[in-house]
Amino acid sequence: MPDTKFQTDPGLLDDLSVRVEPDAPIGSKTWYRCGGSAAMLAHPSNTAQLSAVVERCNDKGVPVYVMGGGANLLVADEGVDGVVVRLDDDNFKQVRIEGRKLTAGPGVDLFSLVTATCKAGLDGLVHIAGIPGTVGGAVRMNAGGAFGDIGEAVSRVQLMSAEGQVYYRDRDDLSFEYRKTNIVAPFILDVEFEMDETDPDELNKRMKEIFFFKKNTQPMGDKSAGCSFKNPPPDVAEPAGKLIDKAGLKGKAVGKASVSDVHANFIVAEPGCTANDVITLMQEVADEVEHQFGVRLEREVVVWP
């Protein structure tokens, strides 16, 4: 069994009125459903509590991690020594619509958000249908796929710095590239999207088509974190999934982790899988692709710590 004894003081946040879970099993909260615990999992209920947590951790030199929906995250079996913050209180799950502007909190689930925009006849997010996770994590990594990225519709973000200061960045100060942004602040507090008014029936039709495409090309029913590797630039090599497939790695397994037979860029976990199984398999896949094609694949899945 992994060692779950952490150095973080279990009483670190006791006087801040913040809901805290000590030695919290966060690995089971990810889409892989494997991995270790966090020394402390904090659930601030508002921005003031979040700022207080950040300031306390800074004062004591305790590392802070931010956990969204766990869709693109793998927690190492030994766990995370520090404070993991999850913005899952209802105050961080608010959605507001004013004309063509939609504002969503970081904890809003992408599935429900896309569905709601389609029903409301607001076009701008339907292209990310079928992508799991929450708004905060999706914007930070500019989540997307074959139909487009979430950053295309972002007009403004409210952020909190590592020092607990709140500020805004507008569209002309934001950069959204393939699976990354220029947002360095650890906390996204609100995201404004610029939408277009469109026929709801047409939007729902497009959403269903995207879901159908994903269902037939990705292992959506399996435990995974989506694509394991970022695609190399088009002028460098073919997409990661094609390279892994050409390398003959579909079905390759380490322990209870295996390369999906449906889409080679997905590593799926069977019951009893450990984080180390997944990490080892990702390493072996990257090594073999580099050996055969001279291309080093970059991990898309975030691994803690």
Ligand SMILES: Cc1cc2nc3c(=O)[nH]c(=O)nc-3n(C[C@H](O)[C@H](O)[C@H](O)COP(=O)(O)OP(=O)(O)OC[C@H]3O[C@@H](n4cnc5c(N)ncnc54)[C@H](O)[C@@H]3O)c2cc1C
Second form
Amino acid sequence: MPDTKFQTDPGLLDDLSVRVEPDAPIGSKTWYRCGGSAAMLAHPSNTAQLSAVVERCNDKGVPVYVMGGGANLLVADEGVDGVVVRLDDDNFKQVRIEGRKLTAGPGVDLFSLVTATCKAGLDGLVHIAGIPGTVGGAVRMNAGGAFGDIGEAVSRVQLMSAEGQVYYRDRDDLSFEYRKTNIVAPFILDVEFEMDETDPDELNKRMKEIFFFKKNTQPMGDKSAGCSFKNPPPDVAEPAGKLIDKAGLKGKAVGKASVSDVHANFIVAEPGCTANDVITLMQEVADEVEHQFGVRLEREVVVWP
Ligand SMILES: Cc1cc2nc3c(=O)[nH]c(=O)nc-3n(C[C@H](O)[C@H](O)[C@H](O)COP(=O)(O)OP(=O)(O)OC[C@H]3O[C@@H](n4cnc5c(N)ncnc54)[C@H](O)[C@@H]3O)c2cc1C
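Provide the structure of the form predicted together with the ligand, given the form predicted alone shown above.
After this comes the whole thing, all chains and molecules, with the earlier chain placed first.
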């Protein structure tokens, strides 16, 4: 075996006809634009290929990860020793509308999703306007904000198990809470949303308002993964951003990572930033907030591995 920094067998997926990039830089594909590479980045072109990849990794005990838009992700500088899957083939980016139901593939980006619903006069997803990422990542994180979350509109999901089996779960079996869901399957595939019919012009107006509200209150142009920490339950403490601000941490920096002056729950990265800068700053911020207010903030950003 060639001398490499990863243990994952580079020939693991050779016989599966799946497009694979070895030692692929994935940190640079996240919104943070920092962090290391994956031993293997696989781009299955359909569900059958994805299933074959997942089954192979399961059989060989190789860790498998799925990356959406990388908007809530930080990849460690040393990278990820395993197979990272990206559902970026057109087959995973389909949007179908039938009456009040819209089905979107996991790779559909949220901007196109929200725009498509507004154009079709379907009310149910406009409140996530301005949140970056893909359908798969957003459902996994139950992305949302002051106006609601994505889970509210989900009526059915197609999932894939760690063994590569496809199955469905309906609304009655699903629960969505603040930045979490009871979906345990490693892969979220097609997602069906059920919405109300309304006037497209009215929806477009609301979309713009929500988008500008977000743009005016968050550092959307900077490199980040959105909010670094989850808000503590309201009966326990104030929102994470308020606590960080009150602790006097706005502007605090480690290397090229700093606490945003616009919104204290955003840790933003300047060119040359490492994942380690961000992780160290997150720890220091959480330590200081705990020291001052006795509340341990829980990370919202997913850190690999
Ligand atoms: C500027 C900025 C603003 C943001 N504002 C908000 C906000 O207001 N509200 C909010 O909730 N979030 C916000 N975020 C975070 C982010 O946009 C959301 O969490 C988004 O849903 C992540 O989607 P993604 O496709 O980029 O997921 P990724 O970051 O790629 O992945 C996130 C997690 O989802 C998993 N995942 C991805 N795809 C799938 C799939 N198909 N099946 C199963 N698991 C999957 C990944 O393995 C990982 O665990 C913001 C981020 C940025 C950069």
